[in-house]
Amino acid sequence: MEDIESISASIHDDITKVKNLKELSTLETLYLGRNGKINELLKKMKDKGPEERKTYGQSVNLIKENFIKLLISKKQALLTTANNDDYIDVTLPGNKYPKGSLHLISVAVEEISRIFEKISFIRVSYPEVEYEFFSFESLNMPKTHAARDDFETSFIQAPQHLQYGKMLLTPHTSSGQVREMWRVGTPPIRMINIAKTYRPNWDATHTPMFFQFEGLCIDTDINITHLKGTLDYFVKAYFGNDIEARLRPHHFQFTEPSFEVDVTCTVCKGTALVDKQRCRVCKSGWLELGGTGMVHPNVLISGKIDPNIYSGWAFGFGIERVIMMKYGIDDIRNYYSGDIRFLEQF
């Protein structure tokens, strides 16, 4: 008991002393370590009686809880003081340090993946530097097609294949369509392809690269009603419930019969007026949001798919515009622009 009431003293008259938080740490350590001494303490009741056994533990657990609540509150009155700037508390939170964010561009890649891997579309990639066969024969653009000229197509300086002519900067992600029949080979194919396209155009809704994705649905007895169901949950999950979409007659080379796929207005909601005044966005209750159709026999063909056993349906958005067409984004250049101030509302 002697040794008990010797250490109780010394608690106090160490605490007191003590001027900064490293000091009581090590002081913590002195007493509540493993070989502290109310450890060695504790050691000693195995030499002690039963009956004086359970009045010396009473006494030492006394001991340390004195001791941890003097700790505490000595802790908490240098931690308002100013003298303790080299030492480092480990049990306080860490500083927050800002940090960026995903490109909208790259966002919106990983949402629209996610809503066609839901109806078991694969997501596949494709070059960007592209033959011309792949772009345009395999697609039923003959060589006299006016998307074939230099001022509609990048073309690349560099020999030529002899079965697939010149090589070019992909002007679209159709230009996947037959490879990914010649990958498959037999139907169904489900395919979602997100890439980099190029046209030599820029301005407010127009730059020389941008992104579209592609997709392409082949198998037996497809047709228009499963296009329309597609677009249909497309539009859905990525606009919202209250958007809806249509398809208006219009000619792709590749695709027949073709669309333009129209959905409802996200600014107006489809009424044409916004504060009684006619819609300046789109002006009828409708936005463009890109090109669709039923395979053209000829591009079966290509991809060594027989017409009068399959069919299927394609489609091609560029995503920078139905960002736009969400977010109300006026200038596509700004996706590009570096601006932080535009990207950090994203």
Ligand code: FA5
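All figures in this text were calculated on a predicted structure; none of them were measured in a lab. Here the rigid core means the biggest group of C-alpha atoms that line up within 1.5 Å when the two forms are laid on top of each other. Residue numbers count along the first chain shown, from 1. First, how it differs from the form predicted together with the named molecule.
Comparing the forms between the two forms, the C-alpha position of Arg333 differs by less than 2 angstroms, with the core used for superposition. Core-superposed comparison between the two forms: the Cα of Ile72 travels 2 Å or more. For Gln157, the Cα coordinates differ by under 2 angstroms between the two forms after the core has been superposed.
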Contents of the next structure:
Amino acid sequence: MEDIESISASIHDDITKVKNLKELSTLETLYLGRNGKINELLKKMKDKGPEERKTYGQSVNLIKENFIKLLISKKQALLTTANNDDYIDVTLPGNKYPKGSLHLISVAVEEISRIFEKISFIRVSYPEVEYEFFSFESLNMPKTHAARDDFETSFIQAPQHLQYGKMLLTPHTSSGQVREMWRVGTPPIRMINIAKTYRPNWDATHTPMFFQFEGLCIDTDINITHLKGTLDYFVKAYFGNDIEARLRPHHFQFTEPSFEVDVTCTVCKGTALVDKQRCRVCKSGWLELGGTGMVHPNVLISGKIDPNIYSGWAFGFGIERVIMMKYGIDDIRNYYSGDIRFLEQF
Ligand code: FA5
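Moving on from the form predicted on its own, please list the structure of the form predicted together with the named molecule.
Now the full complex is given, and it begins with the chain already shown.
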């Protein structure tokens, strides 16, 4: 019993002297460890007579319980009382960690989707790894067309499809036009197809992988005024109310007539002048956005739609290009450089 009393007394002394959590943990091992003081007491049980063993055991257990209670309250005190090594002031503001954000391309994809959803266009995506048929044949592009050359399109080494030909990385979102016509069947069709597209180019305005968004509208009595109205709506919604679209005659195999779309330069606001000098970005007051036109009757036929009943228009623009125009970015490669200093600005 003498041991019990001395250990019981030393517990109080030892706990009072503890100054931090490390010391507290050492004390815990000293008493509760496998060879700790309390276990040593328990080991002596077997030497006691039957009568004494019961009261001895109870006393040791009491000491153990007390020790644990003291340990817990000491720990609490160390964590919540100022002027000791382990004090934590829970009212202090936490450390700020840098926050990530969506990539500016993802933001633009969402923005463009919302703008077209408001006028009932349905967002779709079609395969990035596509067959020749959907990228070229169905779009009225003959086998001899220059865009079908190995230098213009990335072909995949895969077995040819008997009907749809070779596999390739789609060079434009126009490959979704006939797929959408097949999916919907009978018009009306209002599609906005946003996808990754691929061409083997690499310079300040071209990357091998880039995003395009393609609009397609087919119904009875659709004409160029609907196309112009939709483009005006888009450029004002995306770039701002002072921006206008204009159509310039051009040629695409899959549209007739075909146009290139220009928009008012966002830098000089269409004046072609910045500080009385010629605008270096556009030189003319206009910037080129992408291609458009009335869907060629042969494409409607590929899509199993009667060109005598239905007509439509389509456009295809580069997403990187529209963002460049909106923010005055001069090198497209910045998007994919992974340079956080560039990305953080948006
Ligand atoms: C086309 O791709 C046509 N499919 C567009 C179209 C659709 C016309 C429907 C008529 C009807 P074009 O090759 O001009 O057209 O490309 C359109 C836009 O994609 C370009 O204006 C440019 O913004 C972007 N683009 C083209 N190649 C690259 C590239 N390598 N890197 C980044 N953007 C590109």
